[in-house]
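In structure tokens, the next block holds one chain alone, the form predicted alone.
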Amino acid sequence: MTGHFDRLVQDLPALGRFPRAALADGPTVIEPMQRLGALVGVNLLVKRDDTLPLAMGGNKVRQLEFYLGEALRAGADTLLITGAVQSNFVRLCAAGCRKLGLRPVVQLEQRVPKQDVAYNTSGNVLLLKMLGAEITSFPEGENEAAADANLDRIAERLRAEGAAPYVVHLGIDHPPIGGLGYVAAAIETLQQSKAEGLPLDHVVVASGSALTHAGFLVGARLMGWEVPVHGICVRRDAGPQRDRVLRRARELAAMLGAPQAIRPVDIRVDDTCLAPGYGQMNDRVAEALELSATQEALLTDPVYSGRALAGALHLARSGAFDAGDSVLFLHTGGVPAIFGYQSDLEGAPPA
């Protein structure tokens, strides 16, 4: 019987060249957000990647399938990854390791200037402890190269102890392997759009490491789908983020044998909802969290999904979309992180 991923590979055979550890099989649903869409004058839809299976879900499951596939191919028994204190990627990496029998070693970076107890002990931090991850801290938060280099030092120590570690590098100077998961997601979305009669005029995604944004864009363009993909900045300003997305997208396209598939004009980023910075609340994000919950019973987090939704609402209100356009918001998950933001959420003014 042909599985879901096999059907995606039929549309893009080059994707099948890369090792993959299957953690999910089957498309995530696309649902209408009629009440929220009506508030901003568009046909708003949500792709529920927050429902991907594995330890409370989230979009990083798609990326981890390829990182873990490469780790298993390399004969690893231990996996190392770095991320913010409330990182969904780190939590899902630890869960994927446990699912596949690998030892998870995680590094938590001080990216967000929050010292309250909930942020540092609940949410994803609590889940990491439940998953039995080995946790180490890194004092910096905006130095990707240094964070990756520290992982490499830990890996060397583990090798000396007899382990076979694999490092998931997230810095710009390492191959964007995880982006392949969102190349596949774009093919999946296009197949759904056609099968369900859902023409999509725009797609909105969170844009941080850029692997979700770049991967979706590459997958769309390799399928001949010219839909605009709008990246909402969650970590850095629009200028450097635009450069990063273009680089990552071109690297992914080259990995798939189509280095000319991405043009600078394809890169759309918006940083209106970013300030005061990564993982920090602002009025637009607080409004998006409240509206998604009260209008659609959809929970979003302050770091990625809620900020991306805030960006989608801003784009709709500012005229970036035509009235009645079908706009797909990609829900990347992150619900466990909400519990780390209790003080912000309880102190946020009503939208």
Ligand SMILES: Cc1ncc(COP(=O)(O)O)c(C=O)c1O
Contents of the next structure:
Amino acid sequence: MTGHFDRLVQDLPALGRFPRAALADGPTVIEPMQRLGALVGVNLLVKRDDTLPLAMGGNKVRQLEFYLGEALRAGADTLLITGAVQSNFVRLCAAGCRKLGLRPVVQLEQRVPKQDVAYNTSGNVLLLKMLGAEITSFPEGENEAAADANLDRIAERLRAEGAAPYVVHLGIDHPPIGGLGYVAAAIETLQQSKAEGLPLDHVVVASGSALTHAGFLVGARLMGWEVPVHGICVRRDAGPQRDRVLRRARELAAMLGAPQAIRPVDIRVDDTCLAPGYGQMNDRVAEALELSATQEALLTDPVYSGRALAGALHLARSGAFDAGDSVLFLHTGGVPAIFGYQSDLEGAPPA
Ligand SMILES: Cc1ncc(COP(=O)(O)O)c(C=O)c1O
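Take the protein just shown as the form predicted alone and give its structure as the form predicted together with this ligand.
Whole complex next, starting from this chain.
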């Protein structure tokens, strides 16, 4: 029997060359957001990657399939990863490890200036503890290379103790393996759009490490699908983010044997909703969280999905789309973090 992923590989055989540990096998649904779309004059749709199976879901499930595939191929028994205190990637990495019988060792970076108890103990932190991850903390949240280097030091120590560690590096100098998951997601979306008769004129997605954004873009272009893919900046300003997406997309395209597939004009980023910075609330994000909950019963988070939705609403209001265009908002998950943001969401003073 042909599985879901096999049907994606039929459209892009080069994707089948990479080791993958299956954590999800089936497409996520695309749903209309009629009320919210009507407010901004477009046909708004949402692809529910927040519902991907595994410990409360999210985009990193697709990315992890390829990191974990590589870790198993390399004979690892322990996985190391670094991320912000409320990182979804770290939570899902621990969950993926548990699913496959590996040992999760995680490093939490002080990336967001928030001292309140909920941020530091609830949401993803609580889930990490339930998953039994070994947690260390790292004070320098904005230095990706230093965070990766510290992980490498921990890996070295574990190796000396007899473990076989694999490090999921976040820095730009390591191969963009996780982006392969979103190459697959773009093929899945195109297949759905054809099968369900859904024309898609634009895609909007959160752009952080850029592997979701770059992966989707590469998958689309390798399929000959010229849809504009708008990345909403969640971590860096538009200038450096544009450079990062272009570099990651070209690396991914090269991994798949098509180094010329991505042109600079393909890279669209918008940082209107980023201030005051990563993981910090602003009025546009607060509005998006409220509108998606009250108009669509769709929960989004302040760091990623709610910020990306705020960006989609901004693009619609500022004329980036034509009236009636079909705009696909890719919901990348992140909802468990809302419990760490209770004080922002309630407007209450931090505990
Ligand atoms: C829920 C969620 N959405 C979006 C992103 C951004 O994805 P990427 O890092 O691939 O740009 C992340 C990254 O951690 C995330 O956790």
